[in-house]
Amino acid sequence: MTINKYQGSSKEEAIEKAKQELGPGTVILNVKEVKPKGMLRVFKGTLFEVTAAVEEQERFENPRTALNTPLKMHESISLAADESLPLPRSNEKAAGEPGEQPSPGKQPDTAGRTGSGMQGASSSRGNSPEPKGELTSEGLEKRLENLSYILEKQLSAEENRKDDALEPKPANPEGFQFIKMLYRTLLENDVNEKYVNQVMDEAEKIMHNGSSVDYILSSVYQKMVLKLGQPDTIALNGKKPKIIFFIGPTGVGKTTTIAKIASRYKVEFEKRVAFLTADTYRIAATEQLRIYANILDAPMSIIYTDEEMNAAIERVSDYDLIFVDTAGFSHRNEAQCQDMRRLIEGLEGKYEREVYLVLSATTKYKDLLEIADIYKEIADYKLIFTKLDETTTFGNMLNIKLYSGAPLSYMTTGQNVPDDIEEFDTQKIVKQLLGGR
């Protein structure tokens, strides 16, 4: 994994710089912005600054094993049912932000679980103990509040804990507590044992090197948003029209989602959009798409086969967007999975598209694999997901993107248009998998 910052007037320059050095595969892991400093501060202008990673391409196990197999913890993890998992507290403050008082340390108990450095990445090597309490959600959460001030922490610290990679590391009673209650929230999140195992594989080298609670926190979150990868949504190139297509099961929001997007597109880049509607078996569907269009000043036509398709394309092929609404259905219906398939096969060549998977973070996992499979077979497609506001556990999000390979784009949580979306936000999601609110 490579990490490095980035500096410019504003957070879209920065982040253009990040990709221009470190590739396409470039994920933003923070982003600040940096107040100028000095008695000149009045003619500076303010600088936004973004901490970006990547690393290579991993290759995942498919993770439908693990649904014929028993729950199984990782192999060096144990956890008992009223086990109390004890966390040192940092006395260090997020930047910019009141410190607390360390409250005195305690004596360590029989099992040898005593209060480690908690001063940055280095820390377990110091010779003064610090204070330690009872590990709770109310804890962990304010560690992913001042993420970003650990981030900084950690990348000051690299080229030291690089000088020291040879020297030998004490024992790390604490992070090892840690990465077990860390193991058990993702579990809890639904995120795959295998997915998890591998996260905890790479947590668990970081804490035989004797590193804090804080470091090992930075590195598992830096390590889950790199799997996630940076949002893939609709890009305008100049070329007219691009065809975007809504595809999914019924129920997940398609129509809703597409107003939504197309509000977006209307009113804040102000692009001509217009709708083609496919989802002739729902008529409440084509009326609530027509009554969108009309709010939008937007055309909007009703297509049955390909070529009506073709035809509705060419009478407004001076528009920025098409929006394609499809049908809804069971993704054990073969016959309109084929319907759905000539369909999206029967675009002109002409016509740029992309197809996007509508799921609802709802859905049971292993639907969830099956639809992911069955609409692979229709088209490629990058993925949306509906109804955050009515889940409280995300795994299945990070679950289908590793198990898919398809990049995640937008996700909604609420059914006021245009509102409730936005470009999947990686850094929100992994604060949450991990504990976080």
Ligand SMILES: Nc1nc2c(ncn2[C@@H]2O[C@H](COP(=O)(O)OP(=O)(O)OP(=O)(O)O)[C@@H](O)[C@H]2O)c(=O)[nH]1
The other form holds:
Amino acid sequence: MTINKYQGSSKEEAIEKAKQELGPGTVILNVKEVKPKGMLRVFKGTLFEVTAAVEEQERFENPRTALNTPLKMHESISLAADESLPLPRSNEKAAGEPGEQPSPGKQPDTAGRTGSGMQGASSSRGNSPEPKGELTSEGLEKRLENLSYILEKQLSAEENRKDDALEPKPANPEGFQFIKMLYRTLLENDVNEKYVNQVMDEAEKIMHNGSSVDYILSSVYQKMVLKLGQPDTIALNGKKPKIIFFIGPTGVGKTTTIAKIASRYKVEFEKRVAFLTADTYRIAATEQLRIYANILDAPMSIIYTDEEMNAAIERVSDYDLIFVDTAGFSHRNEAQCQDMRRLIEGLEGKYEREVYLVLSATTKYKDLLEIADIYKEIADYKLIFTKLDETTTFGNMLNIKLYSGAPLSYMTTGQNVPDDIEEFDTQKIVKQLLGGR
Ligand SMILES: Nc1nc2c(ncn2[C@@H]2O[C@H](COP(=O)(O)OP(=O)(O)OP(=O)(O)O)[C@@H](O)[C@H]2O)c(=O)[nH]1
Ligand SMILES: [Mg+2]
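Now show the form predicted in complex with this ligand, given that the preceding structure was the form predicted on its own.
And the full complex, kicking off with our chain again.
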């Protein structure tokens, strides 16, 4: 893995610099606002610093194979369900508690990069002793809140690594207990055991016996962020119109999500948007979309066949984005699956298309696996998760991402149009999966 820091006058600029240097697999681990310092600070704008990583040879085990291989508990962990974790320690200060300042950052180089590149991280232990933290869920939460400081510390400690690397490290019992706690937290958040093992196995490669609690946490965090990847949202590359299909089971929020995304593109980015609906199964369905179309003053057509779809698109071919709403159906309904495939495949080749599979974060894991499989036969899709506000465990988003191999794009957190939607926030979700708020 390579990790670097990049600065820019906006978050987007810093991310772009990272992507240009690290390439397509770049994921953002952390974004930080850097306030200017010194006498001339009033003349300097705020800088944004992103910590970005790329895995050179990310070995994604085929998820299907992974699910079919016999269950392997993480070798170094034996977790009886009722095993209790150690009692909280005294008032030792958790790393990066408010008040602690990160070590001074390096000046950016011409590429906007700061810090030294970190290849195959293996030790975060600088010359100073690691602060000890409480091995409780509150302690964990506090550490997660200060993760950006921990990552920073890990990067700067890496500069001392060469002197330090060959020295044998004593085993760290606190680190071992901490791994158990992370393991349990991930399971409690419904991350499938196979994937918990994968994350821990991969994180273990960059840990060693003497790893500090902070180092373990940041290793696991980095691995999980890399696995979830950067959100892959609607790409506006200038070619228009772009046709965007929303497919998925009944009642997951397809129509509402279309309205949220379309209004964002119309209002914030001033794009011309149009709607098509192929949802002719329910009488009220077309009316629901028509209301949103009217509010946005956007054209809407009802289509029954792929020929009608192409003709309707032709009429609005100078628009930027054409959103196609589809009927929700049970993935077990063979005939409707075929209809949907015919419709999507029937789109004329001259148009660019994107397909989004909309899934509710509240759906059971086993059903999600089946849905992910059946919709893969209809089209290659990106994932949107809805109704995050209706559940407290987000593990299924990681499970289905890894199982399907499809990129994550948006997540929705309520019924309000257009507010309750955001780009999939990998860092936030990973922190929550690890026990943060
Ligand atoms: N709590 C919550 N409710 C949501 C969210 N997104 C959509 N809904 C609600 O879910 C219900 C169904 O939403 P629709 O957009 O009609 O779902 P659909 O997938 O188009 O449904 P069909 O067309 O019948 O398949 C509505 O009451 C929405 O307000 C969300 O993120 N959180
Ligand atoms: Mg609908």
